[in-house]
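Quick heads-up: it's one chain on its own, the form predicted alone, in structure tokens.
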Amino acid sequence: MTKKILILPGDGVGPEIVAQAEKVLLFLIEQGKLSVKLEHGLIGGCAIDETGSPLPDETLKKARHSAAILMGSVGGPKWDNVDRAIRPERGLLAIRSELALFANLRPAYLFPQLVEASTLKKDVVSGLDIMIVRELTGGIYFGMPRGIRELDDGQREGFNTLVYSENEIKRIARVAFETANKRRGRLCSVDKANVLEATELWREIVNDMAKEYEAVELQHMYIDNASMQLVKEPKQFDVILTTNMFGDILSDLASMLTGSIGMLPSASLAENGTGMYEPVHGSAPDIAGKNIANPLATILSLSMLLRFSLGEEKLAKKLEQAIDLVLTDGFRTKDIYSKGMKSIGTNEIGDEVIKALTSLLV
């Protein structure tokens, strides 16, 4: 049976960057390297405009029958005044929850050609290769009760609940330990166990599970120290395990180590093998439609899709090599441009990736 890939371009720059990854997918299909069926759907603000919901039933139905989902980005100022319950971001949170995409893998890898694009010193970031494992369907983003209420004195109060069950912690910790086992054998679990009981339990369970992984060196850091250490000495990290909110923050911080948030892909995985793949960055509506957005994070997300959902390890490596060649040849979008490089647009860098991939598949 032919596997289905659902494409959800989303909002802002989403359609532009996803179009480049889709070009690569279609090229691989045309070359006989892949046998998959592509479907399309709506999510986020564009879905609200079309259907009134940030995650239409039709999209969710297609997602449930897909081997993988390739997504762009959601949201933008256009929908800031929409009712909180149906804002674009609710569609993203809902699809993660409905498909049980609990494990978010966010690699922060610095291509050698982009050392100068990082805002940190060359000796600090050269050779950077970190994997952030973020719990994605629990924590404060999903905890109940939540809301905004009016108190007796007339003041309004916003409230959210941070909660993690033992099973939620165990399953994401296992992903992190297994990932560290396959890399350099070091795992740093990031929490705030000194003041948050939910992460006190987190630390306790991670320590218990470490007994099953004697080859993995485990350490713990509080989120504030981990943030500082990522800037001070980022290469000390191999795999970082953390909660939903802390992972959201740390991965954006790590993006600047690599030169641009436009270079960071991600994979969100369920226990049954389903995966959703998307760039870490947002919808960037201020540059939408200008052919200047960096699509490489989305194309790298496609590489993760090939690897994790389709089992196409060789093709994934070829695609990563193609991106490496494009950067070696000096092609850059605006966000990673430096003097002496060749500044090109979103569409053009997608074309260059296909040219490089063509040479590698001969």
Second form
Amino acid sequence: MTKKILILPGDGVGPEIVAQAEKVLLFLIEQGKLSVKLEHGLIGGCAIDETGSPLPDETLKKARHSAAILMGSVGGPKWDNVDRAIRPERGLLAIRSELALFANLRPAYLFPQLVEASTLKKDVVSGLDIMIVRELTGGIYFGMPRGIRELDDGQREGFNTLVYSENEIKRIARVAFETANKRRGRLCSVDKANVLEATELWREIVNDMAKEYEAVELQHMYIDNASMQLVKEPKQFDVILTTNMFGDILSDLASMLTGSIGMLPSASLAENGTGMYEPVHGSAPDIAGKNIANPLATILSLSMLLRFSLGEEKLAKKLEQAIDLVLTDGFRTKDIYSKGMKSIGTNEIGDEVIKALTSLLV
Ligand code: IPM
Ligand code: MG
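Right, and the form predicted in complex with 3-isopropylmalic acid (IPM) of this protein, after the form predicted alone?
Everything in the complex follows now, all chains and molecules, and the chain you saw is the first one.
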């Protein structure tokens, strides 16, 4: 049976950036390089508008029957005042949780052509290649109890729970050790074990697992120090393993080392092989619909989809090479523009990637 790819453009810049990745997918299908069927669905604010829910049953059903999901971004000021339980972001968290997409891989790779686009000094970031392995379906994002309650004295109190079971820690740690094994063999586990029991256990379990991976050099770092080290000397890192919330924060930080958050793709994987692919950045409502958003994070996410969900390593590499060529040719969206480059729009970057891909596929 032909594999299905579910496309969920979402809100804000989501539809325009996902359209570029979809263009690339259609091109690969047309060229006979890929045999997949594309489906579309609603998630986030646009899904609330249509159905009242940020993750309609129909979307979830389609997702369960897909080999992979390509997602844009969710949220925007239009939905700031909707009930907390049905906020657009809840749709994203729900699909991650429902499909058990616990392993979030966020590579922070600096294309050498973009070294001028980073706000950090050239020698600090050039050659940067980090993989953040973020736990995605547990921790404080999902821990119970949670909520806002009224106290006896009439004031309100907000509360969340940071909780990690041994099995949750083991399965994400395994992904990180395996990833480090395939890369430069260095793993840094980031926690706050000096204060938080949940991450004290995290550290203990990661240490236990290290015995199975003798070739991997393991190190632990507290989140505050890791944030500092990422800015001070980012090239000391190979693979970073961390919790849901710390990973959320560190991946935005790491994106700035690569020039722009518009360059960071991600893969969220389940144990059964299902994968959802999305850019690390948000819906950027302030620039939505203006054809200026950078679609490369989403196109790079497509390349991760080809690699991890379809086993198309060669095509994934070609697509990465095509992006490399586009950057070498000097094409830039605003976020990665530097003097002397050619500033073009979202749609045009998509066209250039296809042109470059055409030259690579012959
Ligand atoms: C991310 C985003 C999400 C998260 C939001 C939109 C819920 O920031 O994917 O990094 O916090 O996980
Ligand atoms: Mg985030």
